[in-house]
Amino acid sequence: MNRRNFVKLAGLGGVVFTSGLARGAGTYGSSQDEFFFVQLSDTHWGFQGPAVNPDAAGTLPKAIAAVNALETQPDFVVFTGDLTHTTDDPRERRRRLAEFRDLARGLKNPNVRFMPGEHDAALDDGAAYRELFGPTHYAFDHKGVHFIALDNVSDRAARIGEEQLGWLKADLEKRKRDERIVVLAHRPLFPLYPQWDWATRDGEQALELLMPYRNVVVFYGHIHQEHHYKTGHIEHHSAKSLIFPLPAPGSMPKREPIKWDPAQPYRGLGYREVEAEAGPVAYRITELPVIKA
């Protein structure tokens, strides 16, 4: 760990999870293909329930001074997913996903990216989301690593669909085996818990796909929670919320969010940075609060 992150991690008392994966055959640079970003996910704006959130509206704008606040600007910034929570009426859908591109737009990193939930995309097949935010799905390189931001919440049954699949398959033709490859998703792409809806249905043809590529790591939100998961060599992370908790998978009868407690406000909620480091590769996970303790 370098001394940025050690010394930002003592003074907020956060998690450091470490992420090691299999170094491939290929020989990576030095430290300049590392970097870190910011992984945010499930603001849910537009929702509303003071039992489990009071401050609804501030934790978003809490969160945008907490990342704009850091010593060192992230090489950018994503949100996995649930950007909006849902409505039923597509006029309130735009609004609320307008009233969250604004906010947004207070970070002060200028590459920020965005992904679409379920609460975003299922009731319209993702038709508001792409006029304001562009494609659904797409991939990008950054110093050395390929990102590919997958769609698993457009379709209400929860599916990525052989359209996508076999975008993702004519990605991955023309990656290397060693390749450092990072897959961002909003549902998870194992049945961690189908049925609380945390699972995607044709999830394992994607991980059939990315098995053959030994340096593949998979962060995702939906679940309200960290937890870590390893599918064969494949490791999944999932992302805090910055709106409510839920419970651990299959701990409750029902998936219900926790409630506020105003002894320790803001409690499970944050967002993290991750620390790309190129070889041995390896992804530092740091889980930072919306409000220092």
The other form holds:
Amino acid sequence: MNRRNFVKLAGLGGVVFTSGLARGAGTYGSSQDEFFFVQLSDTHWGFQGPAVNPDAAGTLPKAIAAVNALETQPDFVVFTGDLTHTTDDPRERRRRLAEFRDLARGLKNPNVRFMPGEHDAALDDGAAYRELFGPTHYAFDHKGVHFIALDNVSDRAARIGEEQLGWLKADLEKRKRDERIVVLAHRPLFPLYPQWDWATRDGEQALELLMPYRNVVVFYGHIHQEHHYKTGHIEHHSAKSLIFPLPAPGSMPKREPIKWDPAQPYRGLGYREVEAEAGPVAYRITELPVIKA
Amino acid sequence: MRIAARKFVYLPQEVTLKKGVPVVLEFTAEDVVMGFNAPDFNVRADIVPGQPARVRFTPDKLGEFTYLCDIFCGDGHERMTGLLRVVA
Ligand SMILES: [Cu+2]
Ligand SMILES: [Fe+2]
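Starting from the form predicted alone, produce the coordinates for the form predicted in complex with the partner chain.
Everything in the complex follows now, all chains and molecules, and the chain you saw is the first one.
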């Protein structure tokens, strides 16, 4: 039984999002093109706050164990930023990033992609992050899907910046209009809730560059909860955190972490599987908990 | 009206403004570059230490509106907010 059938039979409640139009005549391949990846986000390694997460040092290892225990391993794993919790001390920042990297090496899947969040990169313009993980923005292709990892965090003011926007423009010019494009980012590219800094200063410019492409989906983090939104035909799906959940946009006077509930430990935390389907173009998202119920 | 911004507070925390009356808020930063962003009134500014930032606007609605620091300034940045109270 192939994996997709298993998901359907077991009724694991994946959510299907179809992106844009059905694909153009035979541009892309057959069912061989289907694959899935795992997104983990906002692990904030080094965070301390027992009222919020008394198992701060244990949650990431548990999530890694959960991914390792998946019946089928994903094609790759991506961490969409805030790998570590911020610190003013450059040495401590490197220590946290190195510890995080070593923990991530415990993933049985060797194909792991990293991205910075503002907690990792904003205080030193990404210097420590680059030393340990390489470029803060990049692109790669996987089974017919073009992935673009954008950096909207190294700039303390949350700008993608002219230089990177130029790079994005040049990258997109090489794409066909119906090519499948997945954008990975830390912060939302659209103004989800600017009152809580849930926005990217020049995100609109990136979205304008992406608009002509018919099959674009964005997966991001930062807001520590699942959220699904569309700007035009472009979908935006934020992921849960692996340290503490945050309230729904504007639902509370302040953006304070949701307290730990001993009756429901790890509630609101988790990671996701994303299955990319080629025809018609769709992304099946399955949210998974840190600890199986 | 003067407001000081430092890690990770604005002082005073709240200011009261009058609807329809133009106001100038003057921000000073004490340690690092901070931001002032009041999305409800579409005004923002960078606050650079040693260079007071002046923001001019006319509050056009009544109520309480949170503004925030939108320049990442460390562990506590997410808590750095202030309140504009607009009265008749
Ligand atoms: Cu973040
Ligand atoms: Fe985060």
